[in-house]
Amino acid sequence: MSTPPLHQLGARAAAKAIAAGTLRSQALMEALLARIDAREPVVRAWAHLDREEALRQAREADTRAASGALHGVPVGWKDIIDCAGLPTGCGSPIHRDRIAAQDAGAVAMSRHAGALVLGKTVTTEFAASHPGPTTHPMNPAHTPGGSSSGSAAAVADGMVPLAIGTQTGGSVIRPASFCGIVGFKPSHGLINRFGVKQLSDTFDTVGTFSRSVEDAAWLVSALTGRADLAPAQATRPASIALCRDSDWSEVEPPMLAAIEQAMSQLAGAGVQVRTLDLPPSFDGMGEAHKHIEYFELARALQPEYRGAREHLSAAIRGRIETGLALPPQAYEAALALRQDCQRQMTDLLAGVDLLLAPAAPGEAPQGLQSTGKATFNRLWTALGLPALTLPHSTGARGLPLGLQFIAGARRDAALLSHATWLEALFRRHP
């Protein structure tokens, strides 16, 4: 069997190399720099690259003994989160020179593991809906999803092992089913937002993307210094449910087969699954998380909006007037129902281990207008339970389709050990 290139390389397999001295991270420092070379004219991945640091880092790492678990591992950084010495472009004019004084505190832990910063991926605006100029790796004239789309097509095209994105509506769990690797939503609050540009402090999320689920496992694992996260041991689920919302008429053909088919490979592997019909008083969350996000939005982006709104998107200042002119009694109601919600998702999650659903409509859609809809992810989000996602098949274009699960709330650790079994399965009979 052949040696793939360095550039293909997992994480955790590149920090064993490198601790044991049969690979330096400068030599795979520069193969991820000359395959961003070779792709980043088509996929746009990068909002800021400084080649000459990052090799300094990698050569740095060369001369000292493992430090951690991601010991001379380089990752990608979205762009509204702040890494020392580089811009926090947040994908606007706005903020395109200022550059960071300090890491943002998951930067700072990542460093504490030994990880190097290779970059700044590209952001949707204010990780809001306005794209960026990314492509889809697989077929450039398709969407990545966003809004970490850079993160995302970035690690599904070989120019990074790991790269970090967050999430206030779909932004980690959705990309990645467009781009065919592993997103991990955590619970919210699980991995540390100072130095984050905040759009919505109910939601907003720090998440990683990666192409094996133990990456992911070990990355989260490093960003908050929790070893019961990694190694995720693989353990088999003994019961899914299919979840099924009002929205469930969205989900495309190609993503209801891959649905099926991922049922029957769990009920033949000894999985207990069934379907579970979220009660109608769930109807309305979709539009809590708008008035939520909104009203919370418009109140963090102030000073853009007053100082510099023209060189806003008309987009994002749509968003900002919407939120601004909702009242309070609207907000605080959103709110309410989705404590309730909370409350009885707990009840609904008794006696299963996880819950199924798509991760996205579909493929990947044609057309870098959009970043694609988030409808299969806002739930989960405004609940603040962990989600991921997991490669499972290709639709009708050849694109590939992502299946998400989701587990009850803090129990982010058994998620990541059932993926890891499910991702075997997966792999096994696909």
Second form
There are 2 protein chains.
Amino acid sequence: MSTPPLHQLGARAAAKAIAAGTLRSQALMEALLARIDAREPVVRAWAHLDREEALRQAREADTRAASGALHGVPVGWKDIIDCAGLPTGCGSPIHRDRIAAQDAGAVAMSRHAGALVLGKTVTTEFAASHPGPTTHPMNPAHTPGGSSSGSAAAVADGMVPLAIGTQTGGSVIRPASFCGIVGFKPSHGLINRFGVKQLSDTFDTVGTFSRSVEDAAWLVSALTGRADLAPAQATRPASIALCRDSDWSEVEPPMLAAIEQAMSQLAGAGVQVRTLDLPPSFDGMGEAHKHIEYFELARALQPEYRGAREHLSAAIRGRIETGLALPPQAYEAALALRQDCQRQMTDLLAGVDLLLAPAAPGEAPQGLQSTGKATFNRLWTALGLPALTLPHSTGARGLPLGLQFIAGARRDAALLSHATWLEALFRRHP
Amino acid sequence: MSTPPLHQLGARAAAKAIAAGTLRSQALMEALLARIDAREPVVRAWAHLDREEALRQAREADTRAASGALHGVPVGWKDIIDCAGLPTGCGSPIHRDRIAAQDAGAVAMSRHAGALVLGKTVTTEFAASHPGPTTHPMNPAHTPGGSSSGSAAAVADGMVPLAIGTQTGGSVIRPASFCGIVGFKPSHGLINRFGVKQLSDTFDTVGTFSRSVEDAAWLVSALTGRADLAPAQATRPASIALCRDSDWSEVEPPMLAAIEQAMSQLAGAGVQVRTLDLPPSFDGMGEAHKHIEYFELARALQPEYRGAREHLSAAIRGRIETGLALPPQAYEAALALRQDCQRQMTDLLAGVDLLLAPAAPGEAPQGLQSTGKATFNRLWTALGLPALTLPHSTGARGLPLGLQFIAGARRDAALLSHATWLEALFRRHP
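Okay, that was the form predicted alone. Show me the form predicted together with a further copy of the same chain next.
Let us now look at the entire complex, which starts with that chain.
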């Protein structure tokens, strides 16, 4: 059995080797920087990289005894999250040269666990729809998804073992699915958001990218300072319900096939599987999500809109203006519907461990003009429920298809433990 | 009838006079700066003032036609909220020299309505408990309350007609009550929080200080861009319930007397009044509030704790360390209790327009070592309900006593409209 190249090493495996003295953080960092040198001209995952500072952190980590679960392990941060001394460009010319004076709360937590900041990853403009330059690591003619485009592509391509993104619609789960990696959008508010550029206070959620569920659990445990979220035993879910909503017709045939295959894999492994068709009361949630997001981003982005309107894309300017024109009554009605649906979902989830849903309509679409649709992500973001995507199979173009698993409110630890089991199941029967 | 001095003019009255051409914004600003010159050595309400920039904004406003409801009106901003070009000192030596590159979302919204930034008002350290230098405008031996100490004192003293604060425990309602002005803590999330230093994501709420309900409504309407929150007709509430919880014994005799007097004023004016004793299921909310706040601030303040621990007060360091040591299970249990109580409160509020509660245990305590207790504020912050305090009477030391009115979830417009009626009632029968 040949040893995989160093840049493909998982985060926790690397941290263990560094703590054991069999790997130096500097060697890992050099391997990642070499991978970036080789691949970045095509993938374009990074918005800001300070190679010298990254190496300095690694050498410094090598001088200290391991102090946390991610000691000496580099992390990539979506470029809407403040990392002290680096710009927070937000995918916008307005912020291109704005150096963060201080770490975001989550960045400081990661350093406390020994992690290093490798650099900032490409985001769409303000984590909304206007795309950045990042391409799909497996086929540069395709989008890697977004808005956390660089984080997904960098982890998938072996440029960094871990990266952080945010999700307001489908910005963690969708790109992770497209790129064939593990994406975890925890419960709303689980990971601290201070120092993260805001789009929608009600929806914005910090999430993780990794190449294994175990690494996702170590990372979220570090970011939250919560030992109860560190990897636990793989647990078979007793029951999983395939959740279908009114947008179900948008699921593409390869994703339908992946879901059908997964349902029989699950049944074969002793999981009770059934189908849950969402009641019509959920039909308005797509529009409610849009109303809440636009109303809120119009206020959150008011400094840019007032001060530098000409440097905003037409896409985000349109959203801001739509949000400013939206009657407050429509916003309040959307918030009320969301709360109703949260209550209903609590009842629907009684007696089922997880819901299964597509992570995206299908494979990563061709072209870089759009990062794809958040159709099958918005509801879970809006309800604030923990969701995780696992790579399952590939589609007609040879690009990955991810399956999304959703747990009840604040059941993040249970979701991670079930996902560990599911990951092994899908790896055994690819 | 003599004309009151210019510095005592209300915000909306000033805006109307400026729009009508009978008052120049520059004259108003000069009157406020003169008041500050005279009183600031004792009151110490301001953390940062740029007189030249304030006058420049006023002169500039005078060259333009009135563009919004607060055209030409100066506002004070709590020094945890970013105002472009001014420091955001956060009441901490760590942030003393940190100049904000950009306005907070709420600041940008206020400028859109024509308001001017007068300066930054004193906050306790990170809007937590360690006090700043501000004194009570009516008696400098007493605290003005906190954490929004400077905002409350400046508005009460006529240094500025409007100011902004934040409330995580009782940091808007309590100082407003102590200083004898109107404090409004809207529904959680109503006013955008981007650019506001975070303590607890679950609780932090931006609120307002003014000398009338009408001015509060104009201000919150401007900050949210919502015409539906601008002053509406004064509406008599059909029913008000005095809400008593397990901390009721902490209400001091002068506040009890004020509440009793208000209950008979209300009954005399045709309002149905009754008493609501909170069920024992609410007894744990005080501790739950503390658990959530400490757990979250320990993560939000991790950058300061990691990078500059020696510049933190013992008080905030203790809270951070308590929050880091708190088991995640206790935090999750507190969040779950909060959600239960939110559901129960919805039922309890059925059939009643408003709840009445003390805004504080009594008058502003003597001494500047503490800003007083948030005992009667925490629950409403934790539940995210809109709360407003109105000056009612004075206590044994001649300092103000405020009464707090609370409405159901998202009923901010109704609360403002009822408060307009209540304010007139209490003014007629002082």
